[in-house]
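There is one chain below, alone, in C-alpha cells, taken in the form predicted alone.
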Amino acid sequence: PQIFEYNGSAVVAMVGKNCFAIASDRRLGVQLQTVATDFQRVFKIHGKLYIGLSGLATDAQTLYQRLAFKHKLYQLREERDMKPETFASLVSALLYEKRFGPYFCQPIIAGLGEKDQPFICTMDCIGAKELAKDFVVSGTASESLYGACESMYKPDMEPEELFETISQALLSSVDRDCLSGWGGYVLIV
C-alpha cells in the first residue's frame, strides 16, 4: 500500500560466518521529494543486536523508542541482554498488539545468539515473522534487493567479504528504486 512507500526505504541483513551485516539507505523523502540524506533506519538494541525499520519514518522512530524502552526494562529485570530470538518475539508481539491500527513498518532484526550464531528475521507490519538462514530484505527497494542478494550471496563469508557483498547488493538495488538511495549505512557485527 501507498503508506509504506511514502518515505521510501531499503533495508537488508545478511549472514556470514559467525557474523552478520545489516544495511540501509540514507534517504528520507516525502513521495518523490527528498527531505534528508542522513536518515537513520538501523538502530542498536545492544552490542550484538540491531533492528532495521523500513516503512513510514515516523512509525520507525516511535517503534524504536518503544523497543529500546522495553529492552531497558528487560535488562534491569533480568540483568542480561535479550537474545535475538526473544527480541524478535517481543517485536512481533508489540506489532500484533496494534494490528487494527498498525505501525506501518517492516522490521528486520539481526543479532548474534548463543556461541555467536547469527540470527536474522523480518516481519510484516502486524508481526508475522519470516526467518531466514541467508538474507532478509524490506522496504520499497525489496524486489531489487531480493534479486541482488540472491545472485551475490554465498554462505559462510568472512566479515570483509560480507561487507563488500551487502554494500554492492544495496547500492545496485537502490539504483532500481527511485524512492530509496542517497548513500548507504552498513554495520558488520
The other form holds:
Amino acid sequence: PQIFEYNGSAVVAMVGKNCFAIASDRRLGVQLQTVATDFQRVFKIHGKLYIGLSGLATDAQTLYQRLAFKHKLYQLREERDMKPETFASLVSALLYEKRFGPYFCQPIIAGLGEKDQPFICTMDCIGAKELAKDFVVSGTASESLYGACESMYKPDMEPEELFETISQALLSSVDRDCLSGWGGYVLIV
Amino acid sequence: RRMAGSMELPTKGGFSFDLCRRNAMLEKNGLKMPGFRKTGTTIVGLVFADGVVLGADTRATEGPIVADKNCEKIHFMAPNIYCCGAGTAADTEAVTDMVSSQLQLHRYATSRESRVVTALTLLKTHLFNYQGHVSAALVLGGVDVTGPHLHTVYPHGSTDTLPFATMGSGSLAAMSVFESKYREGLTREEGIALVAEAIRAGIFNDLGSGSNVDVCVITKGNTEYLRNHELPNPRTFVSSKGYSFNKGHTGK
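Having seen the form predicted alone, please provide the structure of the form predicted together with its partner chain.
Let's see the whole complex now, leading with the same chain.
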C-alpha cells in the first residue's frame, strides 16, 4: 500500500479577483475503511493565511502544530503576521530539513499578501515550492483535480463565482476517487 | 509534559533525521515511499564569443503528471553566475539557494566578484558529502575576471568543464543539436538561437520536458535573464463558452 493513499485526501486552492479560495474533502479513512466524515485538513495560520495539508493525516496534524508554534513565536518577535511568501519559505525549509526521513504531507498554502494580492503555492513532501497564478491541487484526487480545475478555472473571478467553481471542481474530482469524499469544506477569503 | 525532540531547541541547520526510524518501520510494514517531484528536464549551456548562454525548459513533473507548466529552472547564484538544475526539484532549489548565500557571504568577506570555480567547488563538495543522495544535476555557467566558464555537476559530485553541455532527461535530444551546429566564436544572437533550438528539441522529443524556453545570457558586466523567451506551446484549446455555474448551484 502507498503511504499517501493510507488516509486519502483532496485539497485545492484557486485565485480570484483580490480573493482566494481553499477547499478540501472531509473523509478520513484507514485504507478503504472510512473512520471520520468531518476531518479538518485546512488550518488557519492567521486571518489572511491558510494552509491545507494532504497526505498522511498524523503528519498533517503534527506539521500544522509545528507551524502554528513557529508562527506564534514570529508574531511575538515581529509584532505582526507573517507574509504568505515568507510562510511558504518557512514550510519549505521545515520539510527539506527532513529530506531523508520526510513528513508524508503535501501542503497547499493560500494567503493574501501586500495590498490583498492573493498568493497560492504548493509543495511536494520535501519542500519543492511551486508557485502558481491560477490554481494548485494536491492529494489522492490530484489527477482528477488537475483536469477539473484546468477546464473550469477562469481568471479574475468574484468571490461568489469562485466559490461555485472551486466547489464543483472539488466535488466532481472526489467523486472519481474512492479515497476522498464525504463532502467538502470551502473557505473564501 | 515536555515533548522530547527538536521543538524547544533552535535548529542548528543541516538535515534532521528524527523521522527516519518511524519511516523505516512504516516501510517494513509494507507502505511504499512516495515519489518526489522531479524536474525531468532539458537544461543546456554553451560558451560563445563574449560569455555563456544557459537555457532550460519549464516543465515540472510528478510521476506522469505535469505539476507545474511554467517553473523556473535557471537559478540565481551570483549576479554573474547562474545555474540550471535537473533532478529532484527540492534538491536543486535547496542546493542552489544554499551555495548562493555562501557566495554572497564570501563576496562580503573578500570584496570581490564571485568566481565560477568557487561556486563549482562549493556545489561538488556538498553533493559528494551526501554521496549522491541529494539528487541534483546542474549546469553552472558564468563570467568572472578569469573569463567565461561552463561546468556540469553530477549528483555524486563529479564535474566537467565544457564548451557546451546538456543535462536532464532531454539531454540527448539537445546534445544532438549542439553536436551538429556548435562552433567556437558564436555571436550572441547565434548563441541564443542555438540554445533555444536545443531546448525545443528537448521539449518536443522528450516527454519529461515541455512548455516554454527560458534563456539566460551572461557576459562580462551584464546578465540578461530572458524568462519565457519562447512559448512554443500556447494553450489553444480554451472553450469559448467556458463553464459557469449559477449562484446557489452548490447546495449547503
